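Below you'll find only one chain, the form predicted on its own, shown as structure tokens.
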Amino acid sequence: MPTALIGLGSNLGARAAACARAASLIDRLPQTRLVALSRLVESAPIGGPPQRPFVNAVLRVETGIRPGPLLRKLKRIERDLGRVPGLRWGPRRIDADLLYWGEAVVRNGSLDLPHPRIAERRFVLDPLAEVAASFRDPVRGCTLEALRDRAAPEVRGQEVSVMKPVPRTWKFLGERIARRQSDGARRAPARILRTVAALRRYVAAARRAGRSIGFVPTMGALHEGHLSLMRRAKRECDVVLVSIFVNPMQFGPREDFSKYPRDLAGDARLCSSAGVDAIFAPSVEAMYPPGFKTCVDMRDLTEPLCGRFRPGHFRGVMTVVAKLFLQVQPDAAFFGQKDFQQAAILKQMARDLDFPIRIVRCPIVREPDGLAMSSRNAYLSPEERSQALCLSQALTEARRLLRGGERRAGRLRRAMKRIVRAVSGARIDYISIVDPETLRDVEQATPSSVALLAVRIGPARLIDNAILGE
């Protein structure tokens, strides 16, 4: 994919904060990979009222989306994340501006590429040299490091420092950087198996070789906490074997299965940064072939909680994994924490139909501010994944009181509530304290039970949990 290069600023504020804000909705935007990042540098503002230093910093990016829609994403960020339209010169919450697409040249009033000031700031040239030295700019034919060093006196004379000591949030964002490099670099890529007979093979052979198999099921728009699964899965067992399927059957009357993300290579780069040796991702025809008429479906614990919110879900959920549980024959099934009931059924699920496979429940992965990593936050705009913190801040409501001696359930489910209903256009479809066995509500809280809640945020349908004592 070409490489973007793009600039951030910010001097209102937490300005690291913003800046690492936006480099990772950056990064979360379709197509679109975060690849490196500069230094945090401060600058003084030019220009307009008095104010204070700029923090700015060089974002390198691998994407597929064009220079003009790239902007205008940019200035939803922007927008989003609390810019407000003033001084031309003045103060502001978050900068986002589109320096290099490719080899791109283009004038046309809304869009300048390459950015017709990139030469006169020493404060994007320092980061820009940083991140690209030897990228190209095609205006002026030599690369970023030469731009910089042939800048003139004035432009050198610039004063700019490097942020010390590194703020956490913007560590966070170099260590995952480095982090996916680094496990690319050593990983063959993933075998991409699209047939059960493919499948089938592939399993035979690894049998043969005495290899043990870990799985990981998924419906692919893979994140942080799926590869989390898929690492695990690496350390306990020989060979790991990846699903990539979205399951119509799991899907609801209102629950629209054609717009579910779905980005087969990207995912295949993801799976392979992660030490996955192959991947199934079938068509809906080869699981659900012409004249398919079983399910597989379970009492109790599908009834209460998304089972009340989402009819026929679990029985869609257990009869696709129950599929691959025949076809992968796997030693250990890996799945994580966040969809708790999930997790659960399908433990039950294995035990009642005597599958010989081990049930892993791997923890939540979360973003720096808490929130739960989902397909499904990619629904959501900037400002309502801000609002969906209220998940995890009202969890971590419930741990506090908790600790403090409260055990009424009814009192920290109220307490939840008020947390979620404070933020506007939050719709509550259930907050419940439950017992981790059989799913069902309890009156006294104990650090084992569990706090689960699922939010509608926008246009996204989010859950999270606790352990209450963890």
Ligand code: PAF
Second form
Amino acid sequence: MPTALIGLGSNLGARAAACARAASLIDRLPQTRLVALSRLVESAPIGGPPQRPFVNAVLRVETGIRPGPLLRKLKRIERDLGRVPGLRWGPRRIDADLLYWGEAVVRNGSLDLPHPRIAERRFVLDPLAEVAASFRDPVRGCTLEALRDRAAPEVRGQEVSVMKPVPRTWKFLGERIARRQSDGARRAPARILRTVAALRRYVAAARRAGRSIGFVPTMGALHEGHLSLMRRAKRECDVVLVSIFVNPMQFGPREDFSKYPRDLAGDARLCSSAGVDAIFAPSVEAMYPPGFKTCVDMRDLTEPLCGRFRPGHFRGVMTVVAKLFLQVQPDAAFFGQKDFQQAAILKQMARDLDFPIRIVRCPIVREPDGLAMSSRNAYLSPEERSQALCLSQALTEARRLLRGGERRAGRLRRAMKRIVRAVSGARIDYISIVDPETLRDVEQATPSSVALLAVRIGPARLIDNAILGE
Ligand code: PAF
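Form predicted on its own done, so how does the form predicted together with this ligand look?
To see the whole picture, the full complex is given below, headed by that same chain.
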């Protein structure tokens, strides 16, 4: 079904509740399903008499209702929720605007699609990019994320703040969507594709149906960190494709390729529970047929940090990801911040090689005690598991010191080392404070500097990092 994007705004009465009520009524329209909602953002009114700030949001819906009738239904919802015709730019109990309806372009006086003022309003651009970053604006020919990023300085300067705490009514709606997605996912197991030809057929059909594709490359042994990437992809794209491939090219001769955990059936169940539509699980021969000779490499970003300790590793990662990008041709690809260097390298690779793919770096997911989730945590004995907490503790200490005013990177590094060295059996590969763009050590840390460390504990080599000011 086509995707429609609907903007909501309210500055009279219980503003968040009015937006939630409107969203709920839209969700109940025939052949219509709410699939994502942005956060609520507050913004100053534009024009009109003095009045309260607006609360705004954008909804992403799938709908079988054509744009004209859908707009009429939105106007009906506005009336039902108590909107009375009044002053232009005056206070409103609820505004429900049809911003996009698929790629339809309509200008007929009563219906303007895409909505004409989108690019002038930051309170619309921000939430639009949140729920439909890869959606293409049919007039401007760019994604909604690009539209937001290219907004004029005066639009970017408009004040917009996310409403906190999240009002209960809005949270409930979000939970309803998440529940529905996981119920739907339970009913529909992710389809498993074994060959490049099957993958290409699947992708071509999705493209013909006008669906955007979100891609999560993995090596399997999935955990909550991977699932968070899949859920993010699900929120931002129509179809989510996950690859599961333990890539021999990125393992060194003495590394854990042969014992890397593999459980396709279990991984497929987890993917299905996260709403993944298809899994690409090729054999090594399908990815690297006999006679395979090409590889992708990069200078600079691959040299420091893990590059020093795992020669050839990033060449293997780039080669396999470049192949996967060409096979899947996704709109967006999602990577975890835990592999900070990997995400930076892949972003650079996408830029250098003109892959028209949005690279999204998603936050690290941690266990309740702070350990960053990783497939390699499975190698740890209970004792090693508790020793592994020294990584996140060292990062917490570096952030604490920076908050207290310490800027000397050397001091931060030494404090981190002290914490890790206190753990018998922890062997440090590196502890660094780097610039997030160049990945080179800094002398003076700033809130955007990144602290990274790699530590061997028992049979596992663990990595973790934190942006110091976050
Ligand atoms: O991060 C990983 O799991 C791998 O390096 C990746 C990106 C799937 C490439 O094999």
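For clarity, a rigid core is taken as the largest C-alpha set superposing within 1.5 Å between two forms. Numbering follows the first chain given and starts at 1. Keep in mind that what you see is a predicted model, and the values were worked out from it rather than measured.
Put the two forms on the same core and the Cα of Lys164 is off by 2 Å or more between these two forms. Annotation for Gly64: C-alpha shift of 2 angstroms or more between these two forms, rigid core superposed. Superposition of the core reveals a Cα shift of less than 2 Å for Arg262 between these two forms.
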